[in-house]
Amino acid sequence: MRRRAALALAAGLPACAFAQAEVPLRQQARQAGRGFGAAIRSEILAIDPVYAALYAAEAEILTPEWEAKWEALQPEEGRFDHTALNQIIAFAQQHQQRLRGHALIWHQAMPPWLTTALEEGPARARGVLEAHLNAVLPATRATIRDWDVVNEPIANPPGSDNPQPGNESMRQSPWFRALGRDYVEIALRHARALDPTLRLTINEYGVEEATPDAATKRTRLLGLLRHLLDRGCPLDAVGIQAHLQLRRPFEAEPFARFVAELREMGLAVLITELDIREADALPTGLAARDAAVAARAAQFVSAAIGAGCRTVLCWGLSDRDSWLAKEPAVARADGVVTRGLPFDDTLRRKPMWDALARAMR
């Protein structure tokens, strides 16, 4: 309680502020073993003091959201600014936190450049990925231990992201237009060539609910992971995103098992970027809402820890600065903010909070 009163103090806060929540997240899951962590932004820790305390105080691991994605380290070929990153990773080394990269090889921040250089051919593509990890890694070492290598290299069912006939499971990213599935066999060997003790992991979305499209995308990551473990392929752990949506079915089993599947084969497995995304049709009132939430929270972790999960992390903390607020593409259309994560929009702990404690516990 000391400590979170002086985080409170420190913020500009009255001693009180924290006080609702006396153990905080990031205290409860290292007391059982595990780990609890969020996303986070740079900007976060320059204009809103609460906000960062609020991330000292509840979460041992830090994900920057966009600063060490390539167009956030590289904008221009061969001109790398590591500015934004280093105030992520100064925080966390003021607040004894752990860092996980994210991500070195995706089909999105991408900057112009690359776009075009991956156009240019497969030996001009392989050029790019193995000069942005030779200078990202190194420079990097001493902080972050476990790095999104790809993310999201999986199709989405039926396959329309790829129409290639004997490649439906694979994204057909720039990546893989470039270089074909072996893209990420390179990016994961080139990795491990830089750094032999690197936490190398995959980071996938869509394989958590049961349903029959997360079902497919499920067996068509298992069938990618295989591949690469046959073939000696270095991979120590796989993200699970777990954007949850309450419109779609969970069910505990089949998704533990998936886990344990995971975990047979050798795999670290990693909550990564959990939020919930509420239903189309939203109970009366706040407290049926958050009540919504929290339960598909509590199924949701308690499933995957049962599994073997040791890590959860969830894609921010406060409903103040969640992407299911501020991006179209997730945001209701009712212009009703979701509650989907553990702090409200004042900071305040929800019943998702007290699930995710429980779980972890």
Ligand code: 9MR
Given for the second form:
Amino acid sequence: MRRRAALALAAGLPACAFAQAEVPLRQQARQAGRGFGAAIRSEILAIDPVYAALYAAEAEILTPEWEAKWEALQPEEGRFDHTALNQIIAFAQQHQQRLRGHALIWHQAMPPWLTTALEEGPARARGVLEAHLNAVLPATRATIRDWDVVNEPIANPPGSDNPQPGNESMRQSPWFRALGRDYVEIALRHARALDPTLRLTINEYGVEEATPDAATKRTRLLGLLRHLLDRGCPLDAVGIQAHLQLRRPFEAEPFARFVAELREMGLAVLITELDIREADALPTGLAARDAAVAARAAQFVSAAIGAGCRTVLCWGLSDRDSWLAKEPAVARADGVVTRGLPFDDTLRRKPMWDALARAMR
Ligand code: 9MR
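I have the form predicted on its own already, so could you send the form predicted together with the ligand?
So here's everything in the complex, that chain up top.
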């Protein structure tokens, strides 16, 4: 490293030019007082040691991509299974990494018994909600200090046809159908009662871009948050997922204003699931594709950091197993694997990695 710094100086470059190019994102972010992390799956730890080592080097924060969801933790009523989650917790401890819990209350990754229970009336719904938190939060108290308590509560435009005021903004999820908008408050209050110093987060997507739908969703989310805070409901942070798409425009200004509004409400704001879906028509050649992804990452993360976000997590590190490649609803019809994460499928750094490093510094 010292020799490279000397070479850099000799070449008239700042000494950090070579050195920084090698320093993992984890360290570069930390040196700037920020946190970088990524979602991880427990299978990677078991079958892909090279990729696991990359997580250890590059990520200061890990989010279990599936292992802390309801279907993983309580597959049958009253039977809790922390096996997969504990593998990630052990890895994080071994590598001095922090964990984000994801997600206590969500309308996906629900086991069939839960879907049935939520149809059995509000008392039953509240009972299973509280029982889940009663079991999970004390068990993870020592290792997970930040949980997505409620994930994706807001309806995508045009929204619901429910005429009750306040409710047109809410996603018509099984939780909403069982308990109305109050399910969010019930979950947050119960989490706070169980663990007074846990950071309570609401996590949402589709609020980042410069589209009319995103603007509507931002307004709806702000409305829900104001309602909660006005009622004295505990809440510490908002997670902005940031599953960005190149076919949609992004502009720093409306997004930065939104982050500023959240912060004025006293909430921390973090980027929780960043990845970038490529355009429908791809430019020719990997270099052009990677440059487009990197440019969007730079623009977005700079705006987020500039607006006061201190934590950025990607939804995975490498294109090797990104949901952008695996999930039929988002994978490309032409079979091309999108290059929306900082490392390619052979775990080589891409221009998006440099873009993240620069924006976080
Ligand atoms: O990437 C996750 C995928 O592997 C799972 O099958 C899916 C359902 O559990 O969830 C995906 O992660 C989602 C996250 O939990 C919430 N925000 C959107 C993510 C992508 O769908």
